[in-house]
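A lone chain, given as structure tokens: the form predicted alone.
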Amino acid sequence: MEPPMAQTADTAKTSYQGQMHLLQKEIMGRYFERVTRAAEQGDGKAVFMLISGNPVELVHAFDMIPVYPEIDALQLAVKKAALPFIQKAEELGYSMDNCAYVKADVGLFLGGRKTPFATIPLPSLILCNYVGCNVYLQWFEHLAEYCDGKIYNLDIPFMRDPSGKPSPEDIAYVVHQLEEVIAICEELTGKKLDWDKLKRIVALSGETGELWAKIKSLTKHIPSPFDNYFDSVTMMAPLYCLRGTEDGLKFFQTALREMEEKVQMGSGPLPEERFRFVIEGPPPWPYLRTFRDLFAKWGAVAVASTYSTVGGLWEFGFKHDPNRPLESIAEHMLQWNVTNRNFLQRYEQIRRYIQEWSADALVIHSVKSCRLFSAGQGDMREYFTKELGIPTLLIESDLEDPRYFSEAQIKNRIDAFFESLEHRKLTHKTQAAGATL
């Protein structure tokens, strides 16, 4: 039976369509336009990097096109065409139980490159940018020799202290990587570094970063003006691919105006705003809206999310420098961003999103073939439950292979889980009352 008080999927779905979305298309359309032209014309060099801790601004310093395999995945999944290059890759070998976004992404290197949104270019520089997932090591070393390209492994150190912060040896050695990394762009793309372009590229991130924490910090009102995970998602791309240009700059100029703009009027993603929730993992990417669609039905939005904050984390402080160009580079791949941190260092930052932005609840999505991520959420959930007695739901499905999505199970597991909310929420209302005859 249809709890009285949930909508249904039909009624609870909108347009979340605004001009900041609009914008991303255009941005972003115009980016895979200039991938696909490397691709076909041979008009640039393509550099291959990972989302987490990126120094895209080295790579726009020298006017190199920054690749995302992450992203040509995700988007893959988007568009439900993921599915066989994933099995493509399964039959040369790769185990079910690997990272889907691995095997879907070698299915398409070796499947011809061609995708609904772009070409995929070969790589002049394979970057691995290893920030805490040790798959993803071995997922570019594949690339490159499937291509034999060049390889550059940087190795970023965990964060190993207490206090949470790199030492000076660990920045010094990030930094020395870096110069290394300097001296492969001009050797390939046969012109020194331009310093003084490099300070305006760092200088532009440091802009769109404090934006970007500004208009996260907006979901604290109450309605929240967007939802800070399915929205985020949306900003994600122009903050990896276009951080540190003036298109970029100018998204998230338009987007924060926009998020004021709601703010003001007191309106959110959805008609009613009757729960806020935290979520921690990666969204099941070929099932974007209808996942969505079964938070919407029930008023619930998302305030805050840990998977926004895997390419870096500004809005607890950090600001790129262009007067310390390569430190500042070295400390955003160390320390600020999610997937280098512990255990102990997630479930902070995950407190602070529930008790700053007012959340009623804690979901946590955990996808089958991200060991990054899934390890250690049941213990996760145990901590928040039993601990700080917060309302915490667990789900499981995949954020890639479309296999491992059940809809009817999760739609089951969040009615239930907001149900009980629901009749949490009229006890307590009840009891206030009590207490105040």
Given for the second form:
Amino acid sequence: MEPPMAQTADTAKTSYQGQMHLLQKEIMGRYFERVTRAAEQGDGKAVFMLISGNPVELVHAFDMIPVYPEIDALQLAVKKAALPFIQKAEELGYSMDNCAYVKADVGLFLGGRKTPFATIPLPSLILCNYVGCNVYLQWFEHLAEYCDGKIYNLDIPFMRDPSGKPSPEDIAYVVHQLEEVIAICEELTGKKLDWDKLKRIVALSGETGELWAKIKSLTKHIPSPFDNYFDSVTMMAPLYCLRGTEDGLKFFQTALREMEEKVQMGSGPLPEERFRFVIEGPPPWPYLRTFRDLFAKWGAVAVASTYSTVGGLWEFGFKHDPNRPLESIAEHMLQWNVTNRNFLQRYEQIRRYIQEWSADALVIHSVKSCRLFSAGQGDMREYFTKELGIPTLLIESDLEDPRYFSEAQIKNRIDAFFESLEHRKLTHKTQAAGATL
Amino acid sequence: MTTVESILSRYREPLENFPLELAADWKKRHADKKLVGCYPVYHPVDLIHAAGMVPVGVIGGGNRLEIAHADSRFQSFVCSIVKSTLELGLTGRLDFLDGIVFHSICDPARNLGSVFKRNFPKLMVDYIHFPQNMTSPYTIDYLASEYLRLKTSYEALTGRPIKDDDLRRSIALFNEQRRLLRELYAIRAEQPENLSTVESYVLLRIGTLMPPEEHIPILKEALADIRARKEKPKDRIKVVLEGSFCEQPPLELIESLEAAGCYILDDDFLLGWRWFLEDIATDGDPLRNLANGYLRQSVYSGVKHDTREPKAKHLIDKVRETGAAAALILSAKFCEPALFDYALYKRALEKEGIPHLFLEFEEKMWIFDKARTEIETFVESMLFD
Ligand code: SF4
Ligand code: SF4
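Please could you give me the other form, the form predicted together with the partner chain, since above is the form predicted alone?
In what comes next, the whole complex appears, and the chain from above leads the way.
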């Protein structure tokens, strides 16, 4: 999200500055100011939610403030400020083996709620949108123990049907629950829901999602105009915090224009694009820059990433529909994000990326904290290498806990992988050349 | 007459070696029967039974299984049971099953369901999303529809419909089994000197590996035997054990906990097989009754997140109601739900002034010295306090 780009701004190697980044900083700055005002001056009511497929549209419709503990945790990690909070949580009884996002956030929550980027307010509503991740349930269960905000578990049935689609009963169940969330928000704010306003917000979300999908399909171009992992994360914060607002829409209009210009000019994030890869798994936030450089050095660009679809999967045709506001929010939560899809649907998503985005390889970044992503990635590797014959690299670290990042080890593995990939490319070329002779 | 002793000498070893071989052997003797594996924690086994099949608890590989293939599929930081279950599959030890069902208990178990689907295309692999909204009046409709979906899968597997009356009869049968299990636990809570935890564990565990029609008579005879016991209470501290609701500790570990000087008055071993606090209704819509049972008549557990009451309150109540002096939190290594719960339990237990000990285990564990020393020290500190 915003800070990583700010940190990479001074190097020619792995970054570029554009309007998009400046605008991102500006609007996210405004968002965090609003969050801080709620905390420090009691200005506005905070709703805690989770990133994966969330109903932020409802929260905006009540002019409440969406606060995402995941974003707070990742910002702490990026600022290399997470470890003391993680350790504080471990002193309280959290395990070395628990998701470190939760630990950092719990440490923060119980430790004054002050961060370098914002002061985090106490929640009026702890809205646990249980979209895929089981840890979510415990995370918010714990926060509810530590304060007196009201908790509501918004239960989203997992995509377990072989069709990969929700059943009519799944949708009805989620819509009923959304109606209950509306009733809670009405009580908390003392205001009735303005349905026209909600529809306008949902329409904005629809347009925003469409722009985002267009942006992400631009990386099908060779060279790719931006890195669909490292640069996409810059666009994810506005997507979650500001989806359904004019600010959010404007951001994505600007970003699309800028990326289209890059396509026109044939420019990309690196001086030369030598490898195109798809990457699976969240980034190692505390070492984002280092991690990026390890790929940049090989001229390797991520043309697609599963992580950039945690909050929503728009590139395969989903669009919020203002005429069916609650149903389309429900569909987004159920079906159109990577976290609520089963593991084999993720294989399929990656397979499409490799094909349709013309990638040479798959990189799996296995993070210890997030078993939603990582548990079973060995099987995923097996599938891609053995069944599909796609060069696949699996590396391990963490998304939050700096103690699990071993630079030397990761570097060796990445170097060895791209070396052999280069070799493979060369031999292919020679063979191809030989064949035409 | 079947005594507890004879049951233990018959079953203890197979349970320690390869528990599922008991079910595989059963299948050899009943080749025409279909068997469906149930991953922990809870499964509406009544439905499998009503379909004319036998539910089998696929609850890990025991503590002799060598993991040779599964650890390349699941990382080192994933709990043992996920890997041992896959290992069982990859080495053909689950070939006797016709289906297997996973549940929304945690992220590794959920992904394991997908991995099974890909690696064992001939097996029926299903997945239940258990609701985590316990407050909405619509949840029951959802869960009943989920059970209906599952019922349809089972019907497809056997090729015959499940009639409501079949299901009612199965529910009644499992009600009886669960009632007997509750009795077993009541004895442990009230006269722990008359029934050791290992004994009650074996009595319960074999029920996950045979049809209820065979398990119920065994339980009845065992209970008659136990009721006749008049042991003298030993000088031990009374504890309740929590955290082992999914992956199961080795029998030897359970035994050494008691040998170190505790009476375990209550525990959450094999929790899904005694999930209900009371009988499930046998009149009316049976799918709705099962759904209602899940939402309103079931035990609390680390995989059910009920916002109506703090989870730790249940543990505190259990300690108070049984009259235990301490809590033993025994969590599977890398078990995310249990490890998270521990943070809540610790806080609540400390607030209430209830001593506790936290231990981690793995189903495949050979050396118990460390655990034994820790528990001995703990017991001593309590006895001489
Ligand atoms: S397990 Fe993964 S998705 Fe879940 S809270 Fe942790 S980082 Fe987020
Ligand atoms: S032991 Fe814990 S982490 Fe492992 S499958 Fe069971 S519930 Fe999940």
